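One chain is shown next in structure tokens, namely the form predicted on its own.
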Amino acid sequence: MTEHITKRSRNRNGLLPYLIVSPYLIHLLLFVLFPVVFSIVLTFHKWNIISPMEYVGLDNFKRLIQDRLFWKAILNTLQFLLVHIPLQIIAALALAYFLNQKIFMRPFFRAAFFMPVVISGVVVTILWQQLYGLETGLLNRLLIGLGLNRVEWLSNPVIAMISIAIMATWKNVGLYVILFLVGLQAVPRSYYEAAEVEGATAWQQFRYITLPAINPTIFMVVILSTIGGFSLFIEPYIMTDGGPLNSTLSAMLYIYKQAFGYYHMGYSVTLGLFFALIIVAVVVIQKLAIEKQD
């Protein structure tokens, strides 16, 4: 009878680990593993969500080669990338160099820079959509008053882009100061004072010290800015809703349309595949190269 309630128990508690993780590996097969196989299923597919799927093999990759609106998206998000997270390094280095001083009232300014991560980024989009008014715009008012032109910053093709860029570093750049003020402060103030030592310049501390310490920091913000980067949406879809001339339509923005607007579920899934794998490769040559210049 003993020997019985033991294994019982033990059958019990061989259970209790599954019964655990049973709720994570519900949530892995219903909400990744699924809608992975579904995706890749659904790229031979022709589907509008209402009429039954229509196999069509190869033809969504074929009209993904030949697609140039896709391809302007790509050159668009690349452009974006460009100006974005250099003035996203140098932005967030600066500041946080600033911030790592003794200065006044430094807890509220390293807050007060962070504020904008944690707004709503439709709001800040409508906020910087106001500032770029041609008319009205405050920048535009502040032009003026200096006795300059106006610019057209959201009507322009060629600035277009530039524009956006400009307002998601002021989006995100909290972030990355706050991560390049951990990498700061890790360094050890000994390496400061034997440069001192040597009279070695503030200029030269910084290139041949704080640089190189911070490295793996400036990897992380690289990382981090050009994956969002890519998932760039709301900013060209609620200032610009891809124009003027379809100069800041962004390959997410792309996939949106191609999905809720025109209802080509099948080709939206194969554009965010491939676009995907274009991210992939990117983070990995951009990893490959910082360690080589390393």
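Rigid core here is just the name for the largest C-alpha set that superposes within 1.5 Å across the two forms. The structure displayed is predicted, hence computed values, not measured ones. Residue numbers count along the first chain shown, from 1. What changes on going to the form predicted in complex with its partner chain:
- Annotation for Val283: C-alpha shift under 2 angstroms between these two forms, rigid core superposed.
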Given for the second form:
Amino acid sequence: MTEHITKRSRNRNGLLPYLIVSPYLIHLLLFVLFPVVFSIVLTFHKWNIISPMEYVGLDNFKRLIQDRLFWKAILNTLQFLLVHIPLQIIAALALAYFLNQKIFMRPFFRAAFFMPVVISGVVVTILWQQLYGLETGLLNRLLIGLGLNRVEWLSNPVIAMISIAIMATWKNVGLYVILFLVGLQAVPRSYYEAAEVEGATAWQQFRYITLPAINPTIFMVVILSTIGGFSLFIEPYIMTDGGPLNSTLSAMLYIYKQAFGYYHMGYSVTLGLFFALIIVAVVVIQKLAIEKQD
Amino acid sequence: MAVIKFEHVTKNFGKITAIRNVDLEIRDKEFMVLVGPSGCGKSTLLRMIAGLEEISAGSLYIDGQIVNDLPPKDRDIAIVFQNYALYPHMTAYDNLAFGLKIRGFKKSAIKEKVLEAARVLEIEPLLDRKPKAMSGGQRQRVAIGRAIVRDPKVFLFDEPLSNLDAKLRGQMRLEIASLHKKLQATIVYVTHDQVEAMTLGDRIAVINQGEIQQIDTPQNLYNFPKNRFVAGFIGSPPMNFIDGVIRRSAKGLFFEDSSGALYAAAPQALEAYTCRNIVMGIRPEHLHVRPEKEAERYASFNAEVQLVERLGHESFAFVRLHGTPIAARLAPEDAPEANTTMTLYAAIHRMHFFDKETGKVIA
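Take the protein just shown as the form predicted on its own and give its structure as the form predicted in complex with its partner chain.
Whole complex next, starting from this chain.
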């Protein structure tokens, strides 16, 4: 009897579970699985969206290996990360440290430093264009006002990527400040009190207690900002279009240009997949390094 | 040498007064226990000695020197925290060595001192371990080791045993007592556990609501509590309190409880309280099922037995005297059955009398 009822109710429910998960299922098929499969197919084809796809075998991969501009874009991105990640960690940790003290208007400052995170990247970039302007930019006016030489923030190939890294740091720092704040607040006060009684200075307390205690947070920030940094796109796209002399051409920007600038869909997808592999490799290496240190 | 002296010390947290005008002198090499219920201010007093809490008013002296504004590191004290506060990323050795390293001791000197402290506390096998890999009792030992390694003038213990299980607590209690003998240092020990207070302290300061209620030896606190709070706090189960009045008869003064079921001769000192409400206190161990000694006088009364707890070596009878709950500590063979009526004999010379309004002891 009971078996009969269970069977019946199961039958009656038949389609309902599928109906409930169908929105997600459709999304998954349409926007995740299909693009992945289609991309892999595309890597073996030449396609400009309008004409039919043309099978080219491994040509796209051969081209990638010989594409010096792509390698430069990767190098540029790594250069960006080299400035961005340490800057991000130091700035976020310093801000979190001070925002964790009993300072005047603490809630206001905590909110203020988070603001750029929720502001659109386009808006932030346009804002910083005003700061970085060569003649009329606020920063250069300030420098000239102080009697110093102006800086070619965005027009000097050596400096431009650094300028972008500084801006990206400003934009994202609030997020990492929050992560660090959580980490700092998880350190029991008695650790500091014990250290204070032992005679440790504020710096020694930071060095021997705070830093080791928030180690896991630091590693998390490194990995998150690495992944975030690899997807550098909006800033150079709006500010410099990859210039000057391709010095701010990020990998993502180059892939985008291949796709929607030159309509090299097959090649662009090949670059994209290859770049994804690089990101995975870097993050795995970081993770292994962290685990080894632990 | 280390004498600690509080002089009219007050501590405010915003509008709340945590410590009110405290005077307390802790003698050299004394084991002083600060005891009281949660939130009474005992930990705040301890943290003031450590310099972790500012003093709002009054003066604190260590060896005659005012230390109100002296930073913790210059007070030559060590503190053992309730949660141990061992640094989780350091081994026991590094935890012990940390303070010495900070103070610029040489590596060889550090090693010597750490090993010596480890030997005293028998934690040598733990030195390579991090706190995560130790039991609660082992962490406790390492935390104490961190305190003794610097050989300070004063040791401060902030409820150090409250995170341990009952058996381990008893064992550590003995060890702390013997450590005090070995170290010959001044110890200030905060606890809410009266058993710890009674067994460890040379003297005990009972604190309630930011004020010191009484400072005395454990035995004196038990025998001569100054007020109702101390009487109720020291002793387990706590002292029984019975409301009543003092009356006069041809034979002299006597106490009559509010239900009229208990009469006891009262000392002459209660003369001024004649016909006034009063509270009589009697400890559970001073209630008996029969008169114990020929020479002593007892007041007998009937009470309804509500509950009996048998602990093997003794029993507690929880009875009611016309609504007033009363506990009696009895020999196991004297334990009554629940829901019966029994006669109890209260030792008259063991009674305490308190002013009903102020709670102060009268006689």
